[in-house]
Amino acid sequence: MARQDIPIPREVYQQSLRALLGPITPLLDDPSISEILVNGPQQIYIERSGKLEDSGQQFDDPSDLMSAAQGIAQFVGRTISSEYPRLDARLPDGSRVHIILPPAARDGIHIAIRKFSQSKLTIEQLITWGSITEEAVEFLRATVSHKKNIIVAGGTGSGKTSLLNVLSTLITPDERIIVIEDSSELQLQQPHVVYLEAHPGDLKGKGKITIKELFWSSMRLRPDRMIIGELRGGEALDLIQAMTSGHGGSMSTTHATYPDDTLRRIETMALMSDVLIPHAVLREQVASAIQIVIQTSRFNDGSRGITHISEVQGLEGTKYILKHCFLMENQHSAEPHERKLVATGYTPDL
């Protein structure tokens, strides 16, 4: 009689993985820690309240750290080695992980873990923390209600994804939302959400599913809105074309410092697409597709906040025209209480 393999329960894999993670495990269990940065076996940093500090934790030796990296890879059905030295994955609690090994990393194994928040961030919390004002919330509520296309931009750790989650609470519960992500992070609080996630495929590329392919699937899944976790490359063109073809109310995030930088960055990413499009035509499409840019920032004291809420009004020659609806006063102040998001007096015609 042929031998039959008995599948190992996922819970057993999770327990084994926690054991392999060793000194990282208590850091994952600490709700005050938002990020874990492993720089070799002897140095593990954490981010707490927006500030980096040494955790005091260590692996016993490099082989233990390698076992942790390989355990993460095995949990997601992938391989990490000197031949395949980079890995994006998620831990059982949803935390996002990136691992990089030599020869891609000169000085050893590095692991970065962006922890998955178990609590749902609310608008009321953002107001209490001073990250946004009630007046700005009402403005954003109107833009979401009128299905304006919104881009949330900012640097790493500036709260882009968290803000996008909060913005989703302003969507009416009767709408069908399609979420497309490279690695699932969004936790929308609406009842009718379809989550799509890209997949890197096996070592030979078999089973690979790209963001572009998910875009085409989403168009056939009857979305009322499409939300893209983060724009990183040529998929920006697909989003722009979706925004200009009747799919209003789309939202996404990207890395940029100021609202005008955001538009130029999206333009540059769209040029990475395999679809050839004249630069002037692309710029016109970007100006037409994106209507609101929300800029976030992480300040020197570790706090996060919105610095700009701006309307895109089109083009003047080759230059994007932006009108700021809200700006943060004294955003470079070292005193948090001196920073405040205020209305500029300009109100767009929604």
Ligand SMILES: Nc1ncnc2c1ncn2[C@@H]1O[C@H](COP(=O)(O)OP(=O)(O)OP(=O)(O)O)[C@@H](O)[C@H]1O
Given for the second form:
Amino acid sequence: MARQDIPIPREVYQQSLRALLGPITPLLDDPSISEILVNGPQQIYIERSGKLEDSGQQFDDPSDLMSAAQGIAQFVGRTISSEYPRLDARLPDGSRVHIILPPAARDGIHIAIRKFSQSKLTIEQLITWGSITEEAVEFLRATVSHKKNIIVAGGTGSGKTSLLNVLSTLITPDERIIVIEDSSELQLQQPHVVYLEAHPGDLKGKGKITIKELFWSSMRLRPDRMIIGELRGGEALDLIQAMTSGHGGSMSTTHATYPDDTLRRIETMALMSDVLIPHAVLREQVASAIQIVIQTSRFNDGSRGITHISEVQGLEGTKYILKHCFLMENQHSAEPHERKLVATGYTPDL
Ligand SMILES: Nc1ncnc2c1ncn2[C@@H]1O[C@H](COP(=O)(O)OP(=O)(O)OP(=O)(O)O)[C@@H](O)[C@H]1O
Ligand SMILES: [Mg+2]
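Here we have the form predicted on its own; I need the corresponding form predicted in complex with the ligand.
Whole complex next, starting from this chain.
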């Protein structure tokens, strides 16, 4: 075997990556930190208990930050440079990273790290934190067991993925679940799960695997349920069509701030698909495919919670008809104890 062919053990890469990450490494090791945001070599913000603060850390030399970015890229077998200035990656501990640098970023290298939480969130924790109530959990348990199609929607970092993970614990263990993600984040507790992950491919696009392709594979893998980590583009149409063709009980998340926006956003994403479908038909499909929208929000005090659990009842002209089952009272109150998710009194026929 030629000298350069001797494989370097993964642990060696991990150790050298820890060294290259410099001031980021102790922040990664600190379990009280949930997010790390590097804005150039001299400013590193962190999120602790849902609040952003300056970590006071910095890179001694600006070139060390570029080395850290390149170290991350190398670890996942990719390139980051002015020619390829954006990168999505995962660190050895599972943390999700996005790197962007000039010319795509105006004033230097930015790295955002969403730390992988070792402890899995539970329903009990969400109830203790006031993010959900027992009554709402029982309602959601019924919608999951009746195989309703559910979308969790909310702003960035509002707890969508965490809630999807918790919702998946309501699925009975005898079901075969296929999970499709851009970058693996979900950690289901069920025994029978197939995880599929998209891949960006090399610089020429070789080896690229899209969410859409994984979606088609998943249909041939005999799913009882499909969980799509996040809807971002044309794959929304594939999901809607699967949902309307007998794949009940599917779940996904998307970025939107209000249940009505959520449905419109999914409609717009489905229009991005390369399959042309009349807009009116698409709207009808969205209205019949999605049965429950759960809206999450991140509040000023750093906490996260559910603001709406709504049933999609159909269409009236071009408008979606939504009926709220649970609503957060005093959503805009600065006092966390005043915010409460309450049942509206409306219970859909499941
Ligand atoms: N109910 C909650 N209460 C407090 N913190 C939470 C709650 N749910 C999630 N978090 C924390 O909020 C952060 C963001 O959570 P998560 O990744 O689930 O959000 P997201 O909406 O999926 O984000 P993105 O928009 O980036 O995909 C994580 O650090 C997570 O631990
Ligand atoms: Mg997410």
